[in-house]
Every structure is written in structure tokens, then in C-alpha cells.
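The chain below stands alone, shown as C-alpha cells; this is the form predicted alone.
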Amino acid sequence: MTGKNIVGIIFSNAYDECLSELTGLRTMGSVPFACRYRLIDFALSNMVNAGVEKVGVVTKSNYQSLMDHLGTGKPWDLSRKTEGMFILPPFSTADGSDNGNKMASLKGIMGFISRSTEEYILFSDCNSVLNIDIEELMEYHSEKGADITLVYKHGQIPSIKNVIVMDLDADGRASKVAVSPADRGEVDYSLNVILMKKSLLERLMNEAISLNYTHFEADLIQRNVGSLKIYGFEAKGYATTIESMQSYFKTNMDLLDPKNCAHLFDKSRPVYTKIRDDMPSIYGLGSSVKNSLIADGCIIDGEVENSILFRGVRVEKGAVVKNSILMQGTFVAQNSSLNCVVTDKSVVITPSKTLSGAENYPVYIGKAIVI
């Protein structure tokens, strides 16, 4: 199996409701992350680093920001005369119940999948932040003779709907699959990166449609745990699932640890994104920056500590920014103080304002708001 024999499917709107503060005007896939990236960059980069040449991005709503970011797919080498990137148009059902439903979205794109000549299909969501070797996943899938392989992590189960939890035997095969179990302890839970044969998916989908099944996780995965060889492939190193504003804040802050940052942005498996050339950041006389990630185009005359600043952020003299995430174009005026704050794009903090949240409850300021 090679990457050229796989078609990738990325669900850009899955779990939008988990991060409603940031997805009101954008998809989960286009949520800004780590100074200069978007969440979809990880799913796309995982695929293209393994040689996948055909990727379909499923959209539902609020996808203008996503399309602006993806463009023709050139940053990921997916701007091609044949194959490449496909923006799959919004799917819908008569009762309007399809929002975030993978089964409904798959029904809407089965024509695209059926016309694809690749033998395998690789699914991915955008709320899982990880950098894995898909080639290693493919080898594992072949060695085990698996029908379906799910990438998983051992840890605290995330508070999201339809999360898949597996009991794995010594060989890595799932002996039991639960969907959204009541037990919230440490488990082996799916990161929603799933590999299977295209023909198997088509068979399962035809069966699901004929029997009026409505849930991908329960009806296609859990229901077939006894009849199919379902295996788990562990994501080693740093991997996490974004389930809320708190986990989004924590995931960004985790990158201030050099070990986490080095693993997630492994030079052997680069994370690609849309390129925006800008001037280098400027640090004024008397400014102070400690343990922070600073994108290009920033102007810092004040104090920044344990924070993440996106492009074009300005921190005036006398301003203090600690433990915060400031997105593109944020302006912090003189003598203002921010602690545990997340600002969306183009936020303006006027002089002598103090905003303070907590690590488990950061203050969020919406796009273009003036405080």
C-alpha cells in the first residue's frame, strides 16, 4: 500500500459545537492555531507527507475562511491537473438534521468516493492535533490484515459526542467498542483518523442506507466489531483532541514546552500552511519577551510572557501580556494588562484596561471587538 493508493477525506465542520466561540464565523478546520497555522493543516500535512495525492475536504457551513486558507491547495502540493484537492460542497438532508453528522455527510459525497480509483480511504477530523506517520499506519494496517484501523490515544476521554472507545487485545485488535461511554476515566479513545478499503466503506454505506442507519460511529464501527477486523494504532508522542475553549487554550499553551513543540512540528514530517510573507517582528527598547511564540509582523514595546502572538499583533509600551493567545491584528494599548485571555482577530484593547481569566476559564474576546 502506498499513499498514491489512498484518497483522503477531511471533515472540516466536525465538532464545530465544541468550540462555538471560535467557530461562529468559521469551521473547526479554519480555527487559527500556534501563531500561523489552522487546525486543518495537521490533517492535510499528515496525508501529503505520506504521498496521498487526492484529498476531499467536506464542508457544511461558515466555510469562506476555510476556502480563503486552502485556495487551490498549492502549499500542500495539491494544486494539480489531475487529482489534488477537492472542496466538497455542503451536504444536506430533507429534515436538516445533518449538521455535524458524518453518516449524512458521507451520503452526500458517495459519488465522489465511488468515482475515485484509489483502493483505500483515510478519514480525518480537524479537532485532533497530531503529527503521525501515515506510512507507518499503512504498514501496520497491512501487517495485521485489518479491515479498519483507527488511530487512538490512551488518556482521559474527551467530552465530545460520539467518541469511540476501544478495548484492545494483546495483538491490538478491538474486542469491544463503545461510543460515548459514561465512564470518563483513562481509556484508549479514537482520534478519528480511520483507514479502510474503499470497497468496504461502499458496502457498509449501502447496508446503512438500506437499513436507515444514521450514525457512523455506532452503526459502521461499533456494530461491526465482531464481524470485521478492527485494529487500533497508537499515536505516540504529543497528540490531543480539542473539545472546548479550555482545551484549545491548553493545547496552544502546551507548545511553549519545547518537547511538545519539537514533536508536533517534526522536521521529518513538516506541517504545511498558507504562506504569508511579512516583515520580521520588531522588539522595541525596553521590551521584554519570555517563553513565548511570536509570529512575524508583530511590534512589541511592552512585556510578553508565556503567550502566543499571531501575525501583526502590537503590544504598546507599558502593556503586559501574560498566559494569553492574541490572534492576528490584535492591538494592546499602553498600560493595559492581559492574563489568560484569548482574542480573536483585530481586537483592540484601549489604554489602561485590565482583563484576567484563569487557565481553566480563559477570557475570550470576539473578532474586531474594542474593549
The other form holds:
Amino acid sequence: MTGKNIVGIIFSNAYDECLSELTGLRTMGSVPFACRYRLIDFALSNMVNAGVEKVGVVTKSNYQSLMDHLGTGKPWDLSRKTEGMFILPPFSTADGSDNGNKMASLKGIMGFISRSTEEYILFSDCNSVLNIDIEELMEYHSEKGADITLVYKHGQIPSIKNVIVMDLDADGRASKVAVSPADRGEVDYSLNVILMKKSLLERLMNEAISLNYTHFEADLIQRNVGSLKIYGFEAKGYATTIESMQSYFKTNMDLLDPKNCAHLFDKSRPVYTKIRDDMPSIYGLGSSVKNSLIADGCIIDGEVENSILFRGVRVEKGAVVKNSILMQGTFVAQNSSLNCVVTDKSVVITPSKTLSGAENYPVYIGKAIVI
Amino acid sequence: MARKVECIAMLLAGGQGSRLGILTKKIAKPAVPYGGKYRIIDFPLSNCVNSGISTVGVLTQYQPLELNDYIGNGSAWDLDRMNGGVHILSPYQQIKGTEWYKGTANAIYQNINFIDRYSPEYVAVLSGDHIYKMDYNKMLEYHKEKGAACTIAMLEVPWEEASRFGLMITNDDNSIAEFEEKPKNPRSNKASMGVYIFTWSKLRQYLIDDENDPDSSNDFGHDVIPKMHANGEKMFAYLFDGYWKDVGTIDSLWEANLDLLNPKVDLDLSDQSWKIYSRTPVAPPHYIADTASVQNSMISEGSQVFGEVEYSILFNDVVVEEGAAVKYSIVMPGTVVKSGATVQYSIVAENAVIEKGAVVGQCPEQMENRDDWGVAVVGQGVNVSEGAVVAPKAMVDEDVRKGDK
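Could the form predicted together with the partner chain be given as well, to go with the form predicted alone?
Whole complex next, starting from this chain.
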């Protein structure tokens, strides 16, 4: 099995509600992340790095910024004559069956899936941040003779809906699957990178439609734990699920540890994104920058500490930015001070303003707001 | 037949740039890295695109591999077009035999067929080794307004440097009265920038005549331009005021890089309306550690700084370890400066390793004899061993061990 045999399906809107502030104007997939990326870059790059040549991006709502980001798919080498990237907008069905969940989205794209000649399907959500070797996953899948393989992480169960939690035996096979169990604690939970045969998906979907099943996680996965061989594949290195503004903040900050950064941006599996053609960043005389990740195009004359600066951010002399995430084009004027702040794109902080949040509750400032 | 184009550009990119020494051992001068993420050729190419010239022929001859690879299909500059776009033009075999490009004029002559495909009214001839931002379209308007056969862009240079340039003496209407090539006692400070616009029908004839002249060295500056002038063609100078630098020597390359850090220098790369495009490497954001100190420097993506960086330009994926110092230097992609090493007043090429405690270059103030001072250059992939010293002005393209120099 090679990547050529796989058609990738990315749900760009899944879990939008977890980051309601950031997804007000965009999809989860187009949420800016780690200085120069959008969350969908990780899902796309994982697939492309394994040789996947056909990717469908499922969209539901607010996907203008996503389309702007993806363009023709060229940065991911997915602008092709044959195959490549397909944006799959929703159908507006007369029977109103599109109630917005994953199953309904899948129903809408079964035509795309059936027409694909690839043997396997690989699903991915955008709120899982991980850099994973899909080739290894494929090998594991065929080695185990699995019907469905889910990439999982061991850790605190994320507080989002429809989390798949597995009890794995010594071989890695799921003996029990729970969906959003009530008890919290350390478990093996799915990062929603799921591999299965296309023919199996088609069979399960037909069954689901005829029996009026409506729940992807419960009806397609959990219900079949006895009849199908469902396996878990552990994500090594840095992997996380973004479940809230708090965890979005933390996930960004985690990258200030060079170890995490090296895992997520593994040089053998690069993460691709849209190019903006900015100059390298300029550090002025008298500036002070500590423990920060900084993209191209910034001009820094002030003080920056423990922060994530996206492309084209300006920090004027006398301004202090600490523990903050400043998205593309944020301008911090002189003598202003920010602590635990997340600014969306093109925010302007005029001179001598002080804004401070807490680590577990960062202050969010919406797109293009002038303070 | 391609669609007719008003003006096409021919970019002379075949030069070796021998004064750049080991930096151009394996690459042509236009492919030399500059400014933290660019290569010199990005400037004329971006100028073309920003000026609305979307048909560009790039004439290559010396070590073209890396340059061809870099330009690719031109998509980085939006020059992958249905009609026109960027074309690499190398010397080719003809029925009468194979010929290298004998000179700049001959290079264009050999590609008359390429130019004729687009039946342009005008042809811009540009050199691929200068750093500047210029709107060629304004110059073209000027050329048309004057009804010129040839317009040459010129720049007023400081009088004391004028004798290094090809100079023009102009009449009141800016028509060109006389040329002077690197005179000892300059009578003008108007230097040619190596940017020409020709009316194609005129130039075409002069190129053919020049080729048929056995005494010609087939060079624009030496042969074609003087000939046009002697024949009384309408030739005008177009005054450009802005940043322009010929990065022909190690010192000027070093200076041109550090100019980016000087707020007084008029070269703003952050201008969104006149972007300089380049092939952007795939690299994560750069990281400045707790232990780092960065002053007046430019740093590109993928780099990691744990040490001290001052008045320097770091390209992508450079690592400066804790306790290392990089001062007044240009460090190209993938180079590692290990802890305790010092790199000062130097240019370090790609993928070099400066081991612990090594010292590259010297500060001019600490020289016994200032005349011995110069920018030190470490070549591509060179390993400078623990405790080794690379003297100022030295150029090393082989590994350096302790006590070697």
C-alpha cells in the first residue's frame, strides 16, 4: 500500500465550536497557528508527505478564508492535472438531512468517494495538531490486517464532543470503544486520523443510511467494535487536540520548547503552507527578544518574551509583549504592554495601552480591532 | 506564434562574478544568496513582474545548474504564464556549429529568434547582478516619450567613486553627449546602472551588424552602444534615484547586506506594493531562545538562536548555539555556529560548520595594520575545526584545522 492508493478526506469545519472566537469568521482548518501556518496545513502535509495525491477538503460554512488559503493547492503540490485537491462544499438538500454533523457531510460526498479509484480512505480533522508518518500507519494497518485503524494518543481525555476512547489489548486491537465517556482521566483517545478501505466505508455508509444511523463515531466505529478489527496506532512525538481557546493558547506555547518544535516540524516531513513573500524579520537596536517563535516579515524594536509572532507583526520601541500570540499584521505601538493576549489578524494596539489576561484565560482581540 | 508583447526583458545572468571568489565557484553570480532569503536575481525578476513585464529571457552560461533549478518554471515570481513567462536561454547548437555567448551583445544576438516570437516594440536589457528596486515601466514611458532608440538608466554616484563606473555626459535634455568608461578624471558622476531599453527594430539591426563586424568584442558597453551613438541614434539617459548596488566584490556584497540593517538606506523590503519575490524554503518560524541576545539583525525562518547575534543577517535554518557570537556577518542557509565560536566581519556560505571556540574574521579596530583587514569568507560546506582561526580577508573552501592559519 502506498500513498497513491489513498484518498484523503479532511473535515475543515469539525469542532469549529471549540474555538468559537477564532472560528467566527473562518473554519477550524483556517485558524492561524504557530506563526505562519493554518491548522489544515498539518493534515494536508501529513497526507502529501506520504505520497497521497488526492485530497478532498470538506467544507460546511465560513470557508472563504480557507479557500483563500488553499488556492489551487499548489503549496502542497496538489495542483495537478490528474487528482490533486478538491474542495467539497455542502449540498443544500431539499429534505433538510444536512444537520451539520460528520455523517451528514459524509453522505454529501459519497459521490466523490465512490468515483475515486483509490483503495483506501484516510480521514483527518483539523483540530488535531500532529506530524505523523502516514506510511508507517499504512504498514501497521496491513500488518495487523486491520479493518479500521485510528491514530490515538495516551493522555487526558479532551473535553470535546464525540471523542472516541479505546480499550486496546496487547496487540493494539480495540476491545471496547466508548464515545465521550463521562469519567475523565488518562485514556487512549482518537486523534481522528482514521484509515480504512474505501469499500468498507461504502458498505458501512449504505448500512447507516438504510438503518437511519446518524452518528459517525457511535454508529460507524463503536457499533462495529465486535464485528470489525479496529486497531489503534499511537502518535509518537508531539501530538495534541485543540479543544478550547485555552488549549489553543497552550499548544502554541508548547512550541517554545525546541523539543516539541523539532517533533512537529520534523525535517524529513516538512509542513507546507501558503507563501507570503515577506522579508526576513528585522530586530532593531535596543530590542529584546527572549524565548519566542517569530515568522518572517516582523519588525521588532520593543521587548518580546515567551510569545508567538505571526508574519508582518510590528512591535514598536518601548512596547512590551509577553506570553502572547500576535497574528499576522498585528501592530503594537510604543509603550503599550500586552500579557497573555491573543490578537487576531491586523489588530492595532495604539500607544500606551495595557492589556493583560491570565495564562488559563487569555484575552482575545478580534480581527482588525483598533484599541 | 506567441501573442504580441509590447516590451520583453532579457536578463544577462551568465556572468561568473570572479571577484566573488569561492562564493561563485559552483554558482553564477546572479544565484548568490543575499539579504537573508533572496538571491541577487530576485531583484531584477521581481522588478520585471512588478513593472508589468511578464516575458523574460534569462541568459545563462556560467554554472547554470543552480540558477536553472532556482528559477524553475518561474512560479515563485508569478512568471509561469500561458503566454510569455520566464525562459532560460542557454547557448545552443546551430547548423553552423556551436558557439558560447561571446559577449553580452552576442548573447542577445543568438536569441533574436526568441525575441521575434513575441514581436515586441521594445526590449529591456538588464543585468542580473545588481540590487535595486526600479519601475521599468516608468523608464519605458520615458523612452517612448523621447522617441529614443536607446535609453540608459543612470544614477548619480559620489564623485570620488565615479572613476569605477561607466559614465555618461548628458546634454540639457538628458540626451547622451558622450560616454566615458572608467576614466581616471571623471567629468561626470552619472553612472550607467546596466539597465537599457531599446527599440527592438533598431537594436535588431545593430546586433546583426555587430555580429558581422569581425573586430567587435560583441559587448553592449564596448561595441553596440558606442556604435549607436556614433551613428547619431537618439539616446537618452534616464535618471534613477534610489538604492542601487553592484555586488561584484566580497566587500560590496557584505556591505549591501548590512545596508538592509541601516535605517538610513533607502531599500525597504517590507513594502507590500513592491514585493521582492523569491523561492521560499519550507521552514518553520525561527526561534530566539532565553539565552539569546539579538541586536540590529535580520533573521529568516527555520533559524535557531541561542547565542549572541549583532549587526548580522542570518538566512534560513542557521543555528547559533549558546555562547556563540555572530557579529557584522552574513550567515547563509544551514550553517551551524557552535558554542564558544565567534564569527565576525565575515560571510559564511551554506551548510558550513563553525566548531567550538573557532574564530572567523576579525574586527578592523583590532588589526595592527588596517590594510590587512578584509571580510573573511568561509565556503560552502566547509568545517572550521575546534579552536581554528580564519584570518580576516581569508577565503577558505577547504576544511580548516586548528593551527592551519
